[in-house]
Amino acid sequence: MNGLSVAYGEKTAVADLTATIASGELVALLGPSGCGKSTTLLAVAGLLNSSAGSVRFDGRIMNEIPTEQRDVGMVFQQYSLYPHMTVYDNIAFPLTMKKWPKSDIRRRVDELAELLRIGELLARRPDRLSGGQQQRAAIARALAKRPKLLLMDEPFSHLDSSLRLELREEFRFLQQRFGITTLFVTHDQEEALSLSDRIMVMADGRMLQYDTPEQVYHRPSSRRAAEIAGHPPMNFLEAEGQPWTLGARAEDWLMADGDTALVRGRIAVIEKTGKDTLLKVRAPSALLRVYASAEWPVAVGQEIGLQIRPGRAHWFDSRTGSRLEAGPELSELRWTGA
């Protein structure tokens, strides 16, 4: 993609998006609803016309190439299976359209059905499948012709959490096995961080950051990117009259006594989330979300002193939101509110 822009009338949905996706990579498009993720996917597929810029596959400009000639596979939230066809016929459909020999079609369908554990369902129609089974069939159909590019728009969002985890792990295995370049739209930070080779963080139709999951999480390019990538959201402390905003992830706090505490506050809420304990701490002019270590003695209403782990502070320009490479010494700061 080079300078890709998409407009609906006078409204710009995607603006000046430039990114290169390497062969075989899985790239997640991450951002809030309405930020332009799905619009980008549809423009790459050729289902939407761009208002500026270009889409290239292996150096070839695709802007004027019809969708059916772009060699893409697509999987959407709604499973988009043909209701009058069996699972077998749904998976075989793109190969039938390409006039593959029946014996080759059978081999390909059987291979994918076995990998996706739907071999015993091939004679059924979609209305006799569960949601997870329907999505497995939809993925098999998209992979059947081994497309150059696979486009997926929140394909697991309608599934329950355990099935979503299981299916995305299976999909990642298949994507790596076949080496299919994939664009994957999601608003789920955990999904993007765990699945991707790289993440494109988007907001308001623009790309904020394009990097590995590790860089996106540990070195967000801006305050906005830091807010989008990570759950719970990053904590921010702003000081009136200062050119910086201080950020810290929930897991990057330590208990500290009065002399060394950056900030003091009172525990308002304790949330047990399995192995983790999440505290909501009311501090001056801020509500901090902090993961407590197992050895911390905590109780609702307790006053607590906190300091950020060495090397884990994030600094942002208080005016532009851009990342700063350094800020004041934490040991010299005492937070009393903005």
The other form holds:
Amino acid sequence: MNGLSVAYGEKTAVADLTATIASGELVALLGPSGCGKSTTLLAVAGLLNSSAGSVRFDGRIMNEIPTEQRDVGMVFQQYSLYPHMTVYDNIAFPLTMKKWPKSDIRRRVDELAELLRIGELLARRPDRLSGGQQQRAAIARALAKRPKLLLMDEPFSHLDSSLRLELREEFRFLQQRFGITTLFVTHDQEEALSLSDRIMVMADGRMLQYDTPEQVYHRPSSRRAAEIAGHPPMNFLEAEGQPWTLGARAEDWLMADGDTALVRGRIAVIEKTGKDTLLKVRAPSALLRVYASAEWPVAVGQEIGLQIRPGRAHWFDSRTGSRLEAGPELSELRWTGA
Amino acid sequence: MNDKKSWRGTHQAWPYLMPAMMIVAVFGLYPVIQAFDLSLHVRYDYYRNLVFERGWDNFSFVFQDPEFRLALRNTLLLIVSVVPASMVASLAIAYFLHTRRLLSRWLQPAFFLPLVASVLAAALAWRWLFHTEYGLANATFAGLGLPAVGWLTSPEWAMPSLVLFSVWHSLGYNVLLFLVGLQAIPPQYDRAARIDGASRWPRFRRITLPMLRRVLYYVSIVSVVHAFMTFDEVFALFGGERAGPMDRALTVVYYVFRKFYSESEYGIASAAAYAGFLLVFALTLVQLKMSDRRGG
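Switch from the form predicted on its own to the form predicted in complex with the partner chain and give that structure.
The next block holds the full complex; its first chain is the one shown before.
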């Protein structure tokens, strides 16, 4: 796939999106609900018409090509397995439509069923499957014809968390093994960061950043992009009269003494989530979320001084929100509230 | 709901069921039994409710009556022609309306007209369409270079005209049902099928049609029953004097009507009604079995 740009007219759901997905890559479309992720996916699939711009596969303009002939596979959010067909017939359906010989279809379906471990379920109807099994069957159906491009709309969001992790890993394995170019939509930043080769961060129908997970996480292109990728959300400190906003992720803080501390605050809440301890620190006109190291002596109500780890501060233009390459020297800053 | 079946539970249900049961008994069961009894009356005084002789004579008369046989043949013909024709046509129209939303907003009223127009009013319009000299049907035929046809006046065209009118008249209701059925199918399946490379016809054939199965089944049952009941269409289309030229559009219900009201042969009318009822009952049972086998 080679260059993808979709835009909509007057009432824009997705505006002026330009990106290229390299062959074999797994790309996540990340953004909050209603930001145009799914719209983008449907436009790529051809299920929605774009009002401007073009979609290209391998350089070929697809705008006029109907969905049926685009050679894409898709896993829908609600799986959308045909309820009146068995799992076997569901997986075989794309191949039947290509008029494959029966024996070839049999071989392909069996191969996929084994890979996705649904071999025993082939004779069942979808309503007799659990959510995870339905999801596997839907993935098998989408992969059956070895599509040029695989699209997935929140494929794991309806599964419980342990199953979600398991299926994610399995899917990543399959995707890499077959080298399937994949575009998937998610609102789960962790899913996007852990699974994908590249992330397209979207908000309000616009693309904010398109980069590797490392870059998206460590060098967010704007304050908005930083908010979307990463959990807990990045802490922002704004100072009156200053052209910058300072950002720091929860894990990028150190405890500091009185004279080297950037911020001083009082611990309001201590959340222990297994290996981590998350502090909510009430600082002047800000509530900071900070991961505490094991050796920090913490107690609710205690006063604490904090400093950002060297090289981990993010600077954003306080007016436009865009990333600034440098800011003032941290050690000389004393933040006392906006 | 969670209880097992028990006599105690069943008895407790009686008071709640009684009002509905009474209505069914008085207006449903009683007339059915009464009519059956009437069909067995051989010699009787209807007005004084005196019966001198009971027997199966009415049934044997009915089955030997060439008029009833004609009526039966015509009714069967209506069922096997009107039901499939109307179902195919109304499904096609409903699918068209369903897939072309914009156009359908303007066309929808036209297709529902048969539903809201009374049979009498509709038949009046069709009598004009079918008029031998001035009708649109013959004008079209003339335009195509075909000879004029006595739609409502020649015996051999009586049934074709009735079939045409009946199909048209059943469209509105069937289109409505199919449209509701089509709109109840979540659009995601059509999307999935497009992704899977299915073009329009395979999508209709392999996805839409199977998901409409229940509606298809319902419409077919209702249509069969309705075709069997054909009476008012005949009455209105041919003017109520006779069942078409030379009685050629005679139906079972028309036969019953005539025996009862014109000829005052109450026993024969009841016997004919029962014979017809058994026929439809058997047909419906066959339909039920067929849909069961397909996992309805």
